[in-house]
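One chain comes next, on its own, written out as structure tokens in the form predicted on its own.
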Amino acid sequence: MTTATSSTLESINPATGQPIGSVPVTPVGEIDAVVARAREAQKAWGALSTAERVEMLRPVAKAIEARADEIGDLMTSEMGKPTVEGRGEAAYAASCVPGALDSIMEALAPEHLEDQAVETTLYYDPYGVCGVITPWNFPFLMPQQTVLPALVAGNTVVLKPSEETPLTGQAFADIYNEFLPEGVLQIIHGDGEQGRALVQSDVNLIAFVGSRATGQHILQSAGGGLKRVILELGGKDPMIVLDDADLDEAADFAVFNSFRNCGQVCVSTERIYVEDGIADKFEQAVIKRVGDFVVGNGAEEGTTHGPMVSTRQKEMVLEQLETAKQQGAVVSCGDTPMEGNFVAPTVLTGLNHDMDIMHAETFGPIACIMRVKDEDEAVTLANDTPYGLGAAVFSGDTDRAANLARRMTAGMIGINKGCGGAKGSPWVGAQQSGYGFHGGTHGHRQFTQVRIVSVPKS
């Protein structure tokens, strides 16, 4: 979390209270300037061959890889995260630099097309600057998911990391430039207005991942002048189990996917639809699990459950859950008043989808099951969402699993497990969860300008 002035963004640690650095914030009036310097770097970034520009990135892997334990330290510090969880994300994130730029480099390289008549180079150019927006919860992967594949494209970048993780963002951008020529990545700090200017700006892409609302903004914003626009947006997610599902199996998953992050993951599961038959032990396998938790500082040894990353994210699960209550959910554990930006996590049950908490995004540590009659009810109920990110499907017959997933909106759907694809396929959502994606080769196209040049046969 953090506290902010005119001048600076100090962090705070959600955990304790307690600074733990500040940044200077970048004046509106200087956004222009930034975006400047990264259209005067990106003449001779874009001259480089793709080639050359993923050599120059190769050992940023090493260098995160390095300083692993160190960022993710950050992390817990500065959003709260358990120490493992973000030495996790920190290795992770280095793990994943080769096999990107290798993925990104095939993905973008020239395609030679003909007829009788006329043979045609596809060229995958870049767009020139591209101003990149990203959140708090995944403070240092998310950056690298977006920067890197502008990057390798030949664009240059100016990010605004969140006003939550200030210094993961600076962090991030350091390590990265110790690689790069002068301009080719900078980063800007601040609030909202600061990425109203950026997106304002004389940017030609504009890659974001957070809210719908922000996106909505976003997408109205960059309109005017025909910007290209990524969007990668919340979501509500839904989880069915059917009557043939592995029980223990999908309670695991259930209790994994609804907590983890203290729920504040896009494609968290925020609502879990159970056929009848199954719903009282599906509920208790779930509850017991949660009675493991234990929440505190992350920092701390056997942790597993660390604070909302700010006291105003907290107010908001709260509110959600207050409500919840009043329109008749059942508290089936948790909801334990808890002191400072900790929230106690909690299972809800005897929900109808009359209820607000089954159509708003929560992105906070609440697991709402509901009971329905049969599958055709599960996807019917699952598709009642103006989202569409993830979902799964828990069922010991993979073939159901399957056709029942492809009834689903979701742009992403796991069976038996969670949403994400194999190695090479994109981060995709649907609906109002998405626009534009990234990741896998169509997605790193999309921070490409394509261009054809043809010539006729002699």
Ligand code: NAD
Given for the second form:
Amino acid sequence: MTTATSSTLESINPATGQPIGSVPVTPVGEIDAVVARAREAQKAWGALSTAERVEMLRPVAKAIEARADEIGDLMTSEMGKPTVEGRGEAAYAASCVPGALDSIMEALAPEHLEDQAVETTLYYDPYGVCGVITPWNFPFLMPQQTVLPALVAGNTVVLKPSEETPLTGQAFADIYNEFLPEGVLQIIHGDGEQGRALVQSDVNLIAFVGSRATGQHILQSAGGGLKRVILELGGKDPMIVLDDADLDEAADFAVFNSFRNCGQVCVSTERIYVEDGIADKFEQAVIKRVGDFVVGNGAEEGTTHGPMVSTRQKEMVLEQLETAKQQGAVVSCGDTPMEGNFVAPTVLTGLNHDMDIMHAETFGPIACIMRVKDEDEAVTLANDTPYGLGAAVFSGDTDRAANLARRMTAGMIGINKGCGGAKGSPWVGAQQSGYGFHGGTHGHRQFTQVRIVSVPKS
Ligand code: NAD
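Given the form predicted on its own above, what does the protein look like in the form predicted in complex with ligand NAD?
In what comes next, the whole complex appears, and the chain from above leads the way.
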């Protein structure tokens, strides 16, 4: 959480209200000069081979690993996630680097095509300068997942991390810059004003991770210059629990994925549709598990759930909860008033699709369970959303679940698990959860301009 003046962003621990550090805000008038430096640096960076760039980036993994606890603790104090999750995010980021470098290099290797008359080489070239704009919920991982493919492709990057987590963003850039030539990765600080200025500057590509509303602004703003955009946006992920599901497994996942990071995860389970026959037992299993949570300062041992990132985020969540209650939702547990930026993990039942909470992204610690008569009703309601990020189906019959999964409009669907795919899979939001995507061969290539050179066959 931060407070801002026009010249400084002061980072505040959302659990304690204490300041933990500050960064200078980048004046909007300076952003064009930052982008011009990036363009100059791109000439030499883009002229290196992909393998040379990859070798320069390899040591980043060990550098992050060596400081994973320190970076993790910074995340805990800056946005509230418990120590184990903060340190886990940093360690995971370190572990991803070698595989990501190899898979990006492989995806961007030139390809050869030929027919009877022509031989063609297909190249994956850098666009030039890439503006990267990221959110606060995974404040180290989100910059990395976007910056790495941009850099390996030969683009230079201007990163604007979230105004809620500027210190983590700065730590990210500092580590990478130990190994990169000057100007290849620059960071600017600020809020939407700086983000807007970056989109309007002379960048060639904007890679954005954040809310659907901001993504819509960016797409409109970038359209004038026909700039390339990759948008990874919000979601309202459904989970379907069929009557033959393993109840414990389904309840474990529902609780984990509704409340992880206090629900501040793009692929949080935000809507649960459970078949009538097992609904009583499923609701009881969820409520029992939520009773084990320990809400508090994420830095304290035993805490399972920290504060919301900010007072604003808490207010948005409580407002949705209040409206849901007025519209007839039943509070089955939680909803107890809490001091500071904390929100009590809450389970809502008795829901129907006329209620606002079944449609707007909540991004908070609320599990919404709605009963359905059968799988047709479940899939119809699951698809009743403009979003399309992740989804989950729980069933004892994998074929039944797989058939249902193919009727769903989400981009990533997990059967008896979360939505992430096997190594090499893209991270892809369908419908209004994404515009372009990251990861996997096809995602890596989105940071490049494809060009072909053809010669006649002699
Ligand atoms: P946000 O859209 O409010 O802000 C994201 C970033 O955009 C911040 O750096 C912000 O300063 C900047 N920004 C704000 N207005 C801007 C503008 N007009 N032009 C350019 N930049 C602007 O999102 P948030 O609250 O930081 O993050 C939460 C959202 O991110 C949720 O909707 C969540 O689902 C989504 N998210 C998606 C993914 C994914 O992989 N699809 C991953 C993480 C988070």
